[in-house]
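For reference, the chain that follows is the form predicted alone, supplied as structure tokens.
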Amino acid sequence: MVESSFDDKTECLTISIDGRFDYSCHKLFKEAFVSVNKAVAYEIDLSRVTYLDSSALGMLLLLRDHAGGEKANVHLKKPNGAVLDILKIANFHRLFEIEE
């Protein structure tokens, strides 16, 4: 499940997902941030994540480049053990910021 939520004071989109983060999850995570023209700080709400595989890197990645690329600013916050450990695998934590 994926739900989405924006801060017109902080202009920041939170975009929260639970359970499994995979293909099944796609459109409407790209729906949530592609709707939301005004943002300029993201941040992804990975607390409640059991499973992440490559698409939902790859979903991270889409966002990055949407968010402005390498000025982009995405926080990752509150990944699991087992979410992290594949974040960091795929040397994430050099592409955003991971907050524990």
Given for the second form:
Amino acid sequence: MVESSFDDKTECLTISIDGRFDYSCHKLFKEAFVSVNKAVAYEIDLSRVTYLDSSALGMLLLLRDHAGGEKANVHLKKPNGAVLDILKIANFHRLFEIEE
Amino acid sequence: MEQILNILIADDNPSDRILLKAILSQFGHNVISAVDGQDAVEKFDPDTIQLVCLDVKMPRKDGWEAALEIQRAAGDLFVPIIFLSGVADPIALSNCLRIGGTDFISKPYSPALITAKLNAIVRLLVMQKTLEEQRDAMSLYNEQLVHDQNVAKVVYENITHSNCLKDPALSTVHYGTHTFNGDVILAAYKPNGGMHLLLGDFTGHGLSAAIGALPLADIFFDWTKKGFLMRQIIPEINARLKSILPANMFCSAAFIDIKVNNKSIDIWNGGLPDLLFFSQQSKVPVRFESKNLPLGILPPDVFECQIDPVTFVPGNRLVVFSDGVYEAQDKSGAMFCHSVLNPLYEGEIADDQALDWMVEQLTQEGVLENPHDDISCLSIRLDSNIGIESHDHGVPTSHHEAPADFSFEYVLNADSLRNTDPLPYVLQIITTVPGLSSFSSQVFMILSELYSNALEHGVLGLKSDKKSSSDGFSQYYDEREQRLAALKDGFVKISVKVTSSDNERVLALYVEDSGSGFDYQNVNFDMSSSELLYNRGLALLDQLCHKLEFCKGGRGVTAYYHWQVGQDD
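Same protein, different form: I have the form predicted alone, so give me the form predicted in complex with its partner chain.
Below: every chain and molecule of the assembly, starting with the one above.
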């Protein structure tokens, strides 16, 4: 399950994923950020993600690219222990702001 | 929708039977009549009959029994069965559907209802036929695909497996979820002894994941053979993967450099679960966590290489596995890293059993029956003879080698010392000498010993006795990094001279540094008497070379290497 909302005031796009974040979310996740052109900041709500695999890491990289690569402003919010573990093994804290 | 069907009807009541046959024949269908269930079963031929109508109550064999036998005889073929019934009992009628009947027709017969039901059956049969055709086309297509993949797989394996995984020091486990898989294990002997190893895990599975392994393997083998170092190969692989892979694909990997000269390994971990190092010094294995981003994410200008050095004694072991093991779920749904793997992390599993033990756990927890991810494990029994005794370049020696005479000099100043490694280039020139390429591993070993002595002890002024403890060993390399980064003055001069006379060839390698020299009179060249970790370099050189000559107070050294041509080995 992927849901997204865009806040016109803060120009922030929030994408929330529920359950397993894996290849099955690919289409919805990509649509969620490709459809919004005005976003200057991105928040990915991981609080309800139970598991995340390497294709999910790939999707986050796609988003980062879309959002400007090095200059991208992408926050990953509230990953649970297992998800945080996977993000850290991949050293993604060097690419994204992770808020525990 | 007009279709002529072969219909088998069974009814013990002659008038009902004749009436139904008349109605069906009127629409042009071919009708075969049976007088009871047993007769129907005998007359049923799955290859010709497309529809069966059975009365429920019949002598010898009733409609339900006959229906079950006919379904068995039909096997995979779909033959609809319609029950004919005088009873309006809903339970009896629903029983007809429950045992696999398609529909029922109540007596007395209404021609209009029978027409409508027949049309529905024809639609069903047409749909069924379309499905079967699609299924057959699909399985043919799939067969072709599997065939193509198998051909491609042979090519793929020739490229990724052209390595030394059969070395007795290594054991590996590999389970793929597809014909192709996104995990690779590569191993290659280095020209100066020792080995490079890489365990990689590409995003995703199957062909799309495997495709990135080709350039990876190409660079790994080619650059290792040419004598490049781990910290040069890794950025090259990263840059290549970054340029060819789509943004959402990358390769989590561990790169291990086994150095036999000073009995140490260098570990680079980018995105794999902790590597486990087992030694006698500690009950629990030392964990080497991922300190780097996986390969293929960062552009070359911001890529960093965080490497952990560690010394080993023969018999120590390193265990590496992909996240297919780490993230596998046990039967209760917990991830392996938080449940099943705990005894391994706590040192309760004997290191030489680690791989077998992991396979046992994966089997017991049902992961291997239904793997969600590719699974790879690698276990290395560390030793100082890796890549030396088992080494066979297989280069045939020519008996008619042209003599060679040349020399060149290569001077590296502080900037170059900081940023480049001259050895692969020097080696490449030297191995163009006819006949010398067969001895490239020994030449490379001599060259790298001379160069590292000149750089570390000469230019950087490091004292090798620091290396006598394992703590000191990493300190030594930390300090080497720091001093090298801060280096402003200094040089290393390498000069190479090859001469020929009759059958005798001589390579003279002269290396000079800007340091303060050392007391070369008192060097102990006897390897067997020296238990020390650090004095072995010169002793090794002394064994490999014909002659070792010092000059300029130890700042300069010449190694003479002789080889013969025109003789059998």
